[in-house]
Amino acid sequence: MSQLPRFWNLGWSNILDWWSNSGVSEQESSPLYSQQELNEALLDHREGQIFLTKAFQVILEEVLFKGTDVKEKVCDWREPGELAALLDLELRENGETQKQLLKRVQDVAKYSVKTSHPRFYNQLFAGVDYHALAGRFLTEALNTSQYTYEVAPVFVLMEEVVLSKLRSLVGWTQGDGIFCPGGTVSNMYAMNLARFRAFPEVKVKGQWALPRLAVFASQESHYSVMKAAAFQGIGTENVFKVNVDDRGCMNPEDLGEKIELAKSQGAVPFFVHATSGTTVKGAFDPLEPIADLCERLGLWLHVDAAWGGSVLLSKKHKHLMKGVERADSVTWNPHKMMLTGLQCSAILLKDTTDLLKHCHCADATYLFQQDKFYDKSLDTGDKSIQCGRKVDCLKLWLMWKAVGSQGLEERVDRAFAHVRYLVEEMKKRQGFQLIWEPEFVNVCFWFIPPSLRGNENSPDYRDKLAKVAPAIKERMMKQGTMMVGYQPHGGLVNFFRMIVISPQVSKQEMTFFLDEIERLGNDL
């Protein structure tokens, strides 16, 4: 590694102390560095590029070759103390050699969970699309911020094309939108916009100038609704939870009753949060009757389709979101079922009055000058609550260019087909008990080991069953064979939630999954 300039290792506090105590004027020469050192670049591009090339080879080998090979582990489990020691996480005064740094890169890859592995079913994202990954690499290399046309000309134009395509799938010929850092933030945008439309004075005067507000969401809605209400000062007590049916879908009649209840308590209803693809059950709220109610009462209807939005790509399955075009806003996370990679989330709006900008703009003159030499409407940064904003459109655009709408539709249909196969096979085996028939690609079930079968009426059955999923999960993690999530839900004790979306998955993986659950749990 090349020799660093002498001042590099002094530390900024020492440099500032030296500067303040020295009384050096602009005319005086500084002993801190020589004129020759100032004439030389601090960073050596050639050396950095050699390191990057070698690091990239490690990433290819450890993450993309081994990390997608069924013969390799999904994770190489280590306890926290051991892992911290293996990684040598301490940050020191002096830098390390390239050889040491490449070892760091390899260790990070080795001990991280391989979410692109065909046997990773733990989250609402999985698998890898190599075109999207190329877009992610290119995004990082270009390192720009998506707020003005002058610093991100390609991506300002690209983002609007991608958002327009997503809106067209919702059923809108025009509208607005923006990419956000995750579905939670997209949902927060929707609530904030709904409040601003109903009470524009909130931007200047604040929440104190408003009446008590009421939000409505189903019992199965994402917890981001509660976070948004707390974060925006509306208050979690003002989120009215609407009852659901056995499938987990919102009951429109109870929604009407909850709205009347809120009014009777002196609250002003303004926002209804429906869900297309709930996190655990994968349920889709009935949008048509919900939209009828919202239109009649003048309420903002938001559809959280962060998880389920990708069914709109499929002619066979888009009926699950019938009526979505009647919503005011939609959240959609392509980083989930569409495989763009984390993170990629859009808030889509039917609005054509520039509500997004009016609600969030702060008119920073150092960014959004009004006398620019190009069309200043191309500067989209004031639509966002952020200043710097990561480019999230490139990975989705490049993937879409590669496989087309037809290829994306095939992925959705294939995921549903794998779920049907898995459920059929599950029903043929003893010990697998479906909790409900899946509407989406969430397969929720208990595995009942031989020791508990036939003992459903015993007083300690539920307590023992609750321990099965955590025990199997621990075994699979420590052996590294696969990953699948579990949770309690409502009055139900711990059960598995299997998520099937990766295009790398085949029927063989579905069979292995069932075999492995049996192998890990039969002796419990």
The other form holds:
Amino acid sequence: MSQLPRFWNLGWSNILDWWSNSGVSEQESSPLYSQQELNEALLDHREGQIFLTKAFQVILEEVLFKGTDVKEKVCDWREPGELAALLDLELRENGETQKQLLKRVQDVAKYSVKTSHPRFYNQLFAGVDYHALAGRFLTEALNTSQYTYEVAPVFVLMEEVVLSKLRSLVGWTQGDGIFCPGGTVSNMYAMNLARFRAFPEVKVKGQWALPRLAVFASQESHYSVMKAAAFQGIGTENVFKVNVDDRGCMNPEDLGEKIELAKSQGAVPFFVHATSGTTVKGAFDPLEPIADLCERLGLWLHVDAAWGGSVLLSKKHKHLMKGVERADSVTWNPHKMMLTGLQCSAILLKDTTDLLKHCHCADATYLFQQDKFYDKSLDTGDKSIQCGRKVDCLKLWLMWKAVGSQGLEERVDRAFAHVRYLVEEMKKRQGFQLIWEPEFVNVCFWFIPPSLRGNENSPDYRDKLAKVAPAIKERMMKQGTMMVGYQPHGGLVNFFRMIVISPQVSKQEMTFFLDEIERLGNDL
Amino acid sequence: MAPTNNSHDSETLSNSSTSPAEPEGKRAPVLVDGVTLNGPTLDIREAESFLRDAMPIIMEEAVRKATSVKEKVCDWKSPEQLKELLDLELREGGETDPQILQRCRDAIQYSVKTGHPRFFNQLYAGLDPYSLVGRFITEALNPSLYTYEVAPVFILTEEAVLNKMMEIIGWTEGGDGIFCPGGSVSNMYAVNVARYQRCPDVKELGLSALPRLAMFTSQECHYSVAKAAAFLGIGTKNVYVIQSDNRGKMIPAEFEKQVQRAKDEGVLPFMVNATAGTTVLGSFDPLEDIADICQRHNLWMHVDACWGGAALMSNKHKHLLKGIHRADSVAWNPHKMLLAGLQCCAFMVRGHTNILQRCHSANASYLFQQDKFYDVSYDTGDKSIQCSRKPDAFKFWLMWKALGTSGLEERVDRALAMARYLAEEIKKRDGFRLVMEPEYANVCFWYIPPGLRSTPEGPEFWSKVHGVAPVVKERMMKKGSMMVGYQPHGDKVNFFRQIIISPQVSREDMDFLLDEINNLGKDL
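Having seen the form predicted on its own, could you now give me the structure of the form predicted together with its partner chain?
Complete assembly follows, chain above in first position.
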């Protein structure tokens, strides 16, 4: 591994013991160390850098090139037991050689799902932006924790600029915000802030000093609302699910009724969670009438735009979020449609009263010393519920600098256009049944194999249809040709949810997608 | 893909009026909603060339120079200067690749070099090249850790790492666990799981339906315990603070007294947070005694070993955590002393009770389909409070493979030997005074400038000593020679907290630290 004599491999503690027992050490009182051994650094960075360089080559070839090459597989499926054996997961007493480790790097690349592949449509993220990727490599190399200006000067300032840019797209000239480890945590922040604004005593006295609280979210909202209510001690039964129309958008009249219902049960409404871009259908709640209601009743309006927020980049499509500037808080995940890479999730706030800080601060004296020699308002770490926090702004900032707002807008417009194209093509083909006209980039549909066509009225049609998507999914994964998600939803049996995001996607991919579903499912 | 780009362009020109309905011409561009769809917009060759240019910059500036003792730890600029230098604004148009590369260089130049041998400021430091490779791989692959389907390799490596860590903790019956975005979040998990164990109704009904709960922690614990109590709706007032002894360890008798006090006040005790490796003093609470009390009062015992957990890797030092196998849950951050890189934080629960799943699940049907073709127990995402989650265990797994358990042990032994060395040197030097004998890698001390050494040790003396550390800190940062933290603590005035972790550190750096503090502060 190295040109240097690696006597460290003998085991450092053995050497220490030898030194302390042989009388070489002068320090009788502290036999735990020998000065001589401490003289040199334990870690030799030269050999590490050789490994880094070699490994980078593998990453470029196997992950970046092959992983985005449409001629390569999206995944190389293995059963868990088989994969565990292939990877030789066990952690042992002794280390391995660089050669063995490079092989491991290759294996990991081989058996991982290529989420940047042009035929990966399985989640609400896909594709790769290489400027963002460089930003991520840089973030990892710098290994910065974003608590104070002292430790993260560049990123404290950068985070503020990026947040302010995102806020300006929401329509706010001022406000606050922070990057969180995922949209679920961003949504939790919103709920906690709303509770704190309504009942500041909750921080000290807890939920017992408060009346029973009520949260409102649509039936189509993300499951993180439930996770937040459970985690924050509000309780999932105190989340009132508001009805949606047939496109999946919250019904504002029903919101009013659910608020009345909660009150009649003795619960106190404080928080309305609207969604811009629901997870399955891609629906946008009507923000204007919801905001009217929240204003009238003094409720906190949160907009979960983790998925849909990117439409704000597009002049053509931002109307979908009309009224968002009236919200109190917005969750927006640039790691989804904007391709910054996981994770990049912002909670944006209209508040200018330092609510975020008041709600979350613990004033640790060892970190946020008050006698520092610079402006302590830049020590933004105490706004967070975390302590160590990853730098999530650099990748987004670097990408934005590289492609400009205009480049980001183009990507959004392009994703919408691909969806329009896919939908038109789907309508021309037999066996594809669109469930809703997509408003966003979620295309939900059933594939009906020839054997089921025309049998819609037979009693076992639904049961048979429900089995189609899982069977096709299994086949596509085992063959590695593409990945797309399916789910049952409400009263509907399993259907596919196709997500189109990546700028690597072309219209040929849309055609392939339809052909491939037919190929995999025609015999079912 | 680059060569095909030109042909796309020419097709665009020759087919400017193509209609969407043209299935035959596979390469013919189509115009949808004003967007021309004519192939992918990502040019992988451009990506390659950019990344090949970016990587040497990262390697040279952010890895080699940033870890070289001959370079500065930081290049201090005031926020105003730095804003000017970085040109942070995000604009309509994009920039060229050479401009973006310069931005990478700037970000590196003005960032603090946390991998530098003289960065002693936080509870993490140093740079391990194997972990860094692991981080580059996961950034390039961009997986999200919810399901086996999307992250097969990373689900299995997470499980392997957790099992090994739990074996080292000494849970013979095994357990369950998950990696969290930071130790604060791990501690929040502990509170939530403990609460759920005591009152399973809390998930649905919230705290309003429960008796008031009390949790216990020592005065030396990390501030995340208070943040958890606030965020989870328990309230900071319901955290009963237990007195520690003069070495920073929780006093068991005081713990028992506080439990009794809570009961007398009609509050239901449910958990204790014991700390193995406190943030400032590096103290270890007596876990055996605490476990006995927990058994007597039926309390959940959580051990926050985020910082001190690394001692478990060392045969020589693991006695510090004697009794940890009796804990119900443990938080342990390998990103601290074990150098796994931010973030890498394990939260582990003893036994196979499936409590993580029961406590946190929301059963989203779009993600955790039950009719999948493989064993869905590998879809571990619903154990988390997050939705998308980074694969934080992998970098640790790869590093562990590279170094072996013995290599990790060697690092811990060495860091603690270095701390002993420093403590002995401090005792030998005029003007340096230990706050207490270090038990771990935190060496806390005052520097007393020559001008103060003859002052009698009254209030005036201490108030002058209080002013020393901030000035020395300001000077070291502006010079860029090193970084070490300071804080007031309890009734003690500002003292330095020197943290020794990195295997890059040598004895010379310890001597340098003391010389430099003397140089910077002798005129005070």
